[in-house]
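Single chain ahead, written as structure tokens, the form predicted on its own.
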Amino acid sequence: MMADSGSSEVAVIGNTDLTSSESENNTMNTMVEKETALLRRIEISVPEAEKRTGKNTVNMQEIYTVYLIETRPTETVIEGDTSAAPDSLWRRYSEFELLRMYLLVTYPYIVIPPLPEKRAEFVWHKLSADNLDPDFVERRRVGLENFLLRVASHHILADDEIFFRFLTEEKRWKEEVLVTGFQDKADSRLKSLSAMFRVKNPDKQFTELKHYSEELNTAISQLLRVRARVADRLYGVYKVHGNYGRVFSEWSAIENEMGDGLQSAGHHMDTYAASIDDILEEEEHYADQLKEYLFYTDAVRSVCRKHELIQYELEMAVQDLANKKQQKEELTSGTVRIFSLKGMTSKLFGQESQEQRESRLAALQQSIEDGEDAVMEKNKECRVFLQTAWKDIERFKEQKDKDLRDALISYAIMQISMCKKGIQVWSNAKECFNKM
């Protein structure tokens, strides 16, 4: 059933469940508008992850994680029919990688949503970097759901047949995506690097965008490093408060009138010290939201690299056409402006016959016409790519501004809530001291 275009429904990705009452007024950066036919038709989720053991490609035993993808018709959700079982299938992270690579190659003019990190980066020292750690697997599960909803909410990507089969066909999907031949179409990294260094007239907009994406990458990387260092220090500060609890408890044992107050104050300090584990785990969700845009910067650069490659191919086609026209002019006039093997051969073995000359002219003329067609085609390709890519980049910029603003506001609210809890602990301790 199609919803009207004015619907304000949203799909929530990775809700971090703020404990503060102030979170009611907070809009998470992971809200995805249900503007596509796919999201109006089905609800997509990745509700759980599971560890499995099996043999890899070299026949060695390995432990890996699979993620459950569920799709449910939205009609049953809207009508409250929870009895209907959703369609479900399991996917490995490598299959998500294959899907994203297919999307990158097939839609080079789109800023493809990134996957969550394969291994933990920018972690503070008490956080496990093991990719099988339960907390890391849970955050990756949220990130994979985020990725699927990002793709499903894109007005072009949502209509891709391979993406739909990824959601609905567990066994045959991998064969079907490989049959598309997308791997043969992928531009080699060496070719892209060559275009980057040799293109003569890069587009100013894309050059500025590439520089901006590099600077954004640097800014978010530095922010995540600072946050990891602060988390380390904060963990130490909170845990040191446990020493207050121990000292107050030991002190209470030697006091009569003051004993109960000291014991209660020590209990508040112990509770405060223990709370940091949950606080920093919640912080990781905000760090993951920032990491998403850290990885988005590479997706933006991928679009820029593709434009550079198309621009380079256009310039090469123009240069090739100019060379052919010069050859024709030289052949017609009988003068050679630059050194050529053909010119040396003519001087050594004599001039070619009129018939040979006319045959060469005809071949050159045909080659020039083909070259003109190639230049026109490349001009059109470059123009269309610029228009379609820039339209998607504008969409991405709007999404980025909103998401990062909301993520930073959410993080600030959480920090305020944490400080209020600290004030409350010391206020409670003060009350205990007053009653002594």
Given for the second form:
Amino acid sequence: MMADSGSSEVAVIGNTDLTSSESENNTMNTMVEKETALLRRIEISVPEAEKRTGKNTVNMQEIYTVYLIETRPTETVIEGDTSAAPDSLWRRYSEFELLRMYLLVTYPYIVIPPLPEKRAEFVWHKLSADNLDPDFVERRRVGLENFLLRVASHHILADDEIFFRFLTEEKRWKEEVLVTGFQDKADSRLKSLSAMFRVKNPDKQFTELKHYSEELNTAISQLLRVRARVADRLYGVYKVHGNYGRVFSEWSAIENEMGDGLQSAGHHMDTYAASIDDILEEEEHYADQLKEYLFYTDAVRSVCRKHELIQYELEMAVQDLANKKQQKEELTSGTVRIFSLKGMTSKLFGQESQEQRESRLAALQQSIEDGEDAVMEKNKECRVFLQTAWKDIERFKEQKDKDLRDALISYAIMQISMCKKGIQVWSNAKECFNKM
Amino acid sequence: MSGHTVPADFSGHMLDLDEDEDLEVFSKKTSTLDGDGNLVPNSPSSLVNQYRLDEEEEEEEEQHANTIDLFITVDNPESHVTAIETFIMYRVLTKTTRSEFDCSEYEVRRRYQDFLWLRSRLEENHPTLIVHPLPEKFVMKSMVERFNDDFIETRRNALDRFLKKISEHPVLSFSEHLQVFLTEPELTSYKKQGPGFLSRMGDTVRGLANSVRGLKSRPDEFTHMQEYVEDFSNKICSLDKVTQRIIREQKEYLDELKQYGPTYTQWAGSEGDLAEPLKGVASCVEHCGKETEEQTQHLSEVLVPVLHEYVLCAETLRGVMRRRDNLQAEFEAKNEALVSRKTDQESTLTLMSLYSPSA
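Show the form predicted together with its partner chain, please, the one above being the form predicted on its own.
Okay, now the whole complex, with that chain kicking things off.
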């Protein structure tokens, strides 16, 4: 990809003509992979997709798509190992979802890369919203490959054993991931919701981050919505020009001197009208790049929510400890400031014995010590979470800025190419008219 | 009538007919003298030769420039208010070296109705010639304000083209009506003369009646021409419609595009390093929008009027063809009447000779 020269006014972009291989690349992954131990050992790709039939959970026949995951050892490994052959297995979209859920629960302080959309959204009318449509399947294939590469490029996620098994063990993987019991570790929706509302001292940075991710979500959604409408209209404009082609062609049949010119011009109009299909197909790739970051905002919000939860739990633990200490003080001083059942019953049934009092005090002391341990634990958890999460968020921000900048640049290049093609077609048509 | 195979390009081909010499329209002679004493081409084939396409005209304009002796322009539209109505007056400027004109320069003010008058007189006096069409009257359905600037400008342009075409026509440019139109300060007295409107009405009515009855046979040359005119008319109408559709689609595209740019600006508001590139995209989209708007405007102001003009030309051609058909039908009817009268006369004479004693 060409980078701009950094001038303040107009970015000077050099070669803007897309070669056929380049435009093919646009439908392939443009993600730059980071070096991790995993990626030094193997190359990962999702080269194919296939339809299968089978029985679903309610024993009804269904058609679904499976994707081929191919892993092959890199050059550095092959040298010594002659038995190194590429490994491959087939997986459904739902298995990818399971993997992602596992990662979300196991690494709550990391912004987990998103999957390509489950259903086609922000569709302009010609594009099918059908999940079995070959164009949709193709774009999903690219998205799944992108997902795997992003995970494999993350220095923490890449080392995960379950992830590796996902890539290499077709049959037993599902069992193994369920065995980890990650589903039990998942925080309930209710818990995280209540945390959101009751946190007393939310971290300022995280609050800002949450707002930013909400704004980004809104901005990209709006952009994608309008883009789909623009694409729709542009399609209409190009296609109507096809009518020119038809009329010119018919007209050329009744003309003598003008006949040839009209015929040729008609062909150019047909070419023009047909060109919009490719143009919009390429634009879908741009839309997909934006969608990835739209879904990333959900991942960012997950991290923020987890932080809120931990913060809340810390505050609860601190509060709990404070209560217990208060109780102890009252017990020793004999004054009842806090209403307690014991206090009530002792009023009604008379003071308790010294023995009872002392055993109660001992229990409370133990409870306080436990509480102090809990607070320390929670504090540590909070601190660690804050550190690791913030580090990953910084990483994410850098990645986001770079990726989106590249996406915008290639969008611009695409637009330029489209305009150049248009100029070519109309110049040709003008030539034909001149010769008439 | 002979069955002549005539090529689509009619240049130089004569019609071979055994008709009465009286009917000049179908005579073998390519031209006769008309009332003004000028040479008038009669057969449509030679007419087609003389009525050239624009492109060729441009090439010849350089040759013409030296020989142009009548140059007319229409400009300066101004609103004219009377007690009864308000209308637009256009300035018609004439420069000429022709001897028929007393002066070399004339300036008069004319309204659309005056142009209509001129054209109808030209058509009446030269029914075989193709008189360039005028822009249409104000049409309600187009939702254009009658005194909207764009509408007036488009009309002025078309009126200018009309007079230029007439002035370049070898026959029509010498019409006395044209001279009156260009030189007289007040047209009202001239407009009252002549049959004018009603006779054209009669023409149309007769035309309808005859097309229902059907012609005996039409000379091949004219059948070909008729077919061509029909086809051409269809094609040019289609082009007109397609262009208008494109304009509509582009306007709708533009509406959406105007909302697209701001989404980038809105996004830029929450970003740091990305803000500049995003704002850049927003301004590019805006720029594209402006260009598209200009282009759509150009289509409306330049291409559509020209296409429209040729739609009207096709209409005019059809009118001329109809007139020709009508005349042929009339001729046939009169011929039949003549033949039947002659037969009657002969049978009467025969009867008379049978019953009266030979002297």
